[in-house]
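What follows is a single chain, given as structure tokens, in the form predicted alone.
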Amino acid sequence: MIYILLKMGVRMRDLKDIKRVILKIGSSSLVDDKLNIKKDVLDKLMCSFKNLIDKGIEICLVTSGAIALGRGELGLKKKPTEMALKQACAAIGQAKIMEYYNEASKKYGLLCGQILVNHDDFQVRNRMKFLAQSLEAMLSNKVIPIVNENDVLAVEEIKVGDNDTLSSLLVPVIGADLLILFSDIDGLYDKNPKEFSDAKFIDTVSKVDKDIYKMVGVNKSNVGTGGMETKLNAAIIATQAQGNMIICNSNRISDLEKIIEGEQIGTLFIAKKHLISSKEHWMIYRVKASGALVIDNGARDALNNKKVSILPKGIISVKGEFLSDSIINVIDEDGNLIAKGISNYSSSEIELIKGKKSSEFLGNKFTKEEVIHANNLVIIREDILC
């Protein structure tokens, strides 16, 4: 069941020992309808950052707005649909947005640094390690990382346009205690408040499941590309990494200190405690599967009862082409996702040994009995993936 507290009166949340915070600000909160930067928002943001840093709290900012600002510079009234034009807008807007951030930060004696990433920086563990080290060096020297997707080159990222997810993926990378998504909405409601006058605000969510998703509406903002669905996805990723997450309106940026102190502002998604390991979190949320194995019902039932290794005998077919050590999905005959894991063999090798007993293939290049060892496998349960 979902545990929801509806907002009633003034209460303080139990947000103790917050030392490292990630903030994400959306395009519609940062750029106005005329595609100009909202300088008053930047000023409030940097003023809050100054106060928090002085208190020993480290801040990482994930920003949207580059493509929108690029549109303004090029005089485009509508969102471009051509990929090359989107990339051009991103290139122009990225330079402009850092210019604005640097100007605003200097007023408060702060220093910002830019980091552009894409999902490959989370998928390849060495690259993720280098990203973590860079961010750690910046934060320890009181530099505010300004993070954005590399929309100029990362074609798939422009299609997704999802900095909500990007910010949540950073939670385990830097060990953030709290993720705050600033947007043009107050938080989560049980129904669309723009359509229903009796919509009730949801103060606290301890579990995101299918019932929560049913309440989600569609964001039709002219500027932003996200929506409540991406924020719920981000909540799952962040809370499974033992980070709390809050969705609140960007008009509360000046109340950032109060939010971190626990004042009841926005919707709080409560962190899970030691539900999955960091390795499992990496495999589930940060790595795109390179292919898939289809297993028979016997292998599926064995996995549902206990995490066991995937053996060739239980494999019916192979989907996609991949190399050994790739992350792949494990699906049943009905197409349901059962698990993800690290394959000991390539797709072509598995094609040769699928359905066979170990005595029929072990030897020569086939030195491992398991296609996926149980230690490199994570079972996908409803409570960790919606």
Ligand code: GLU
Given for the second form:
Amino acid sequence: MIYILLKMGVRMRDLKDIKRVILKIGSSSLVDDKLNIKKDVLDKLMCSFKNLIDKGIEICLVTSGAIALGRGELGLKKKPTEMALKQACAAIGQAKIMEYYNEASKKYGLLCGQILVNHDDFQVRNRMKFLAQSLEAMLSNKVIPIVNENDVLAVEEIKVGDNDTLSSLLVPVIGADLLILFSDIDGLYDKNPKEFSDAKFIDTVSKVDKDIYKMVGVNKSNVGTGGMETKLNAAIIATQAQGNMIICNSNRISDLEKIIEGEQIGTLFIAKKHLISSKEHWMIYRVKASGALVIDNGARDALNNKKVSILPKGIISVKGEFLSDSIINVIDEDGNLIAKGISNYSSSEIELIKGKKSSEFLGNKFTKEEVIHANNLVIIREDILC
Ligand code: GLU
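Compare with the form predicted alone: the form predicted in complex with ligand GLU:
Now the full complex is given, and it begins with the chain already shown.
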């Protein structure tokens, strides 16, 4: 097939050995302006899934659209702002969307199963293990997992917040080779194509750095919002977990098989070859820091040169309250995030020993010299922005 396409002059990507694919589809691609499901989209999806599963490719689908469908069922013209009403919409819409997926999959002899997750399920190691094993069991039985955030119970502290990030967090959980984000944009441009007629389409990205964020109008040091930023964040998380990622327009859903074969559709973010370990990936992207240490410039410079332990004498102050063994941020005096690591001490213990030399605090209560040992520390370089 690839040979025929090459002969026809179709430009192909080198996407070899794709076995596991996660697809994410956004609300606007699934639900129309009148808040009805787009049944033709579901039909195209299931038709492609059938062909891919027959070829031995495993598929996991991350779906949005529950809140929009719930609004439709409740007859709400405007997006609810009240949390409780949003949760009610999610409860109604999630049941509805599964009804539609079951109906569409049955037509092609496929079986779907629902998985609802929150951030905790990626953060707590045991829960991640249960999530991974249920996904594995479904995939090996050719069942399509249909995943969404558990919006009904997603209070601020435990929510992921958007399905771009959620789908990228699933990449290391199932060892996916490819994540495809279907949305209402074609991919990445060097400037906003709605404002600039000379905006150039970017076919391939090998590194998501600050310049890429600038292209989409996001300054990474500010807290930004907006569709493209969450997609770039997802690209970092997925590619650092050795997954490729493609952003493409949902009007290309019927080309899903061609996309997986490597036809140049959408923007490809290439999987990283030099991996961070799975423990580092977990610490950086999947665990929310419980607090922070502010270190002095000497300690910062030592960390810039190589991975060294954080000792009390380099600590200026402690932010937040946390217990020992918590994951915390390490920031410099200007507030820049330098590293993340597992703390040997609680925040109140660090308050007692900060700024001190080892000989001044080591004793029966304080048995460890390091607040964060080098083996439990990951340095945040530019290419692992978080
Ligand atoms: N989980 C939300 C829903 O099902 C959508 C979140 C998102 O699209 O990022 O409505």
